[in-house]
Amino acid sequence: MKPPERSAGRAAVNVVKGPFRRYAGNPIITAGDLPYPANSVFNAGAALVDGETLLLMRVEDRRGLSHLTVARSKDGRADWRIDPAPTLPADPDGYPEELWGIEDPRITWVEDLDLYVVAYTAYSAGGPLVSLATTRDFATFNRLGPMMPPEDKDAAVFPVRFEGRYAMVHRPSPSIPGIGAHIWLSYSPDLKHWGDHHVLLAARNGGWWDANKIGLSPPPLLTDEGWLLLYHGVRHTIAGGIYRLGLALLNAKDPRQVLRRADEWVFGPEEAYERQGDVADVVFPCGWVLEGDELRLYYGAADSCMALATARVSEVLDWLRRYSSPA
């Protein structure tokens, strides 16, 4: 029997061990599907807004500099109404650190603050580093500005407060070789002034797949069980690196202390639009958005185009206890 026809450039569901399940629409948003140039759309904060699921993507121009672009739909799969032009541009005039563009942003709703804030990276001169801004409506924004020095990225706020103060995930990258780059929490009495650093979750050494460099994907989501934490390791080979994902668990009340963590990655590079774009081999999340039991996650594809996978609460728990042992 003839097996039936795919659209072209599009892939079917893929059968994994993991939890989660590609989209059969993949990938769901490309540079041509925007209404003004560019050359590539990824890494996307996620939120649901208004009884739709808003994405605040990184686009980048034709100059090799991003900014973030806003892009909404009705089931968070298909039907992307994007913002006409870029709905957060860099403004290196009043904000010096964002110079070489705004990057990689991860949304998360403050109740206390009623307001969503956006943590993104700023490619400054002296690097990247962690900025913040604060929006109702991802029309208007207040920036915040850096938080962090440079070099540091991967960041994101809990939407809670831990003992009157806020937590913020981030990963700064040391200079030195052979240091490794964490992920570490830090703790502020006011979003603007943060203290009370703490390694959170090390990279681990030799020929482990996250072995020397990881950083947070999606902003930490409480479960009945704790924070749950996906984050990315960079397997670097002859060919290059490799961006897979992770789970770990935190303390709902002490997200300082990691409960569980995953020997094995949960989720890497295999369709042809995650192994061959602009940066090969790299699926990256910067947000994901929970609905019932059903968990969408939305990540970036070899730098280059939007994509999604989907899974159940449940299931992801039940994958990360199977493949750890209590921290």
Given for the second form:
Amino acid sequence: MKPPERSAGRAAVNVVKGPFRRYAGNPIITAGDLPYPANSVFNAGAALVDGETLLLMRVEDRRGLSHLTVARSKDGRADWRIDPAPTLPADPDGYPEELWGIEDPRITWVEDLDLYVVAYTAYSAGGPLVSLATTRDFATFNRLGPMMPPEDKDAAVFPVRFEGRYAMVHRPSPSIPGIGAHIWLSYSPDLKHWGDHHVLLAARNGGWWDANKIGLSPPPLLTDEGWLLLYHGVRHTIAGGIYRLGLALLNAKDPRQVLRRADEWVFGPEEAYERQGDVADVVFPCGWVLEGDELRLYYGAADSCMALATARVSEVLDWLRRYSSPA
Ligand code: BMA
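Having seen the form predicted on its own, please provide the structure of the form predicted in complex with beta-D-mannopyranose.
First the chain shown before, then all remaining chains and molecules of the complex.
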């Protein structure tokens, strides 16, 4: 029997080609592309605004604290125009929960508000928590303040209401060892007061790729088959964590019902820019945009730079059907 081919990384061995294809020009934005000094740029939220792709990027400055900065591109791939100074700096004087910066924004266009709602992590003295802000133009923002106490991250609001209530996905982290960090779903009549909390998707146990700690990646996307959920799972190894991505599908009318969840990860760190950086082996998307049939997934790579992968929604749904059984 022929021995398996050797390769330098894990990429070439037993690869299942998933629906997401990396853009050949990756990474699309690095710290060197910013018009001011910074350590890294990663984990951007994304939206289509005035016919262009807008990224609200997490920029880590040279103190180690993060703020958010806008980049715009006509084709969502190249020729990014980046704001000359931080677009949304942390405001620890007005909002003490932003003491150590703001991170990982997820953008949702909420039709009945006629506004974008940005869910982001505010790094407070008590730990990271979920804050919301609204904007129409990504130049001025209206902070709604902290929504969930620490530790809680990886939040996004749904674009529609369910029986009159807003809904938000988020990920509280229990401090008790052995209790996993699961994805939760909460409801609000006014975007401010949240309750009716449910576990939406639980981290698996033992040796699974998504054991112990999972979190939402971009905001849920409505498809013909339900809400498509892309989430990250963290596998803890002796060498550190590996951040990979998995897929699930939620009922369109009642997102508490999980219709499907794939067993295998659909995308993980393979390329050098994903495997080496400030934090090795991380792919971390906070935004995707759908233009025509093309789904563009924007992800932070190795907590250092921004990268892009594209797919067709139909291929993503086919893959999910193939690698899951109905819940
Ligand atoms: C998570 C978040 C992300 C980060 C990832 C990998 O907990 O803090 O911002 O990209 O870890 O370091």
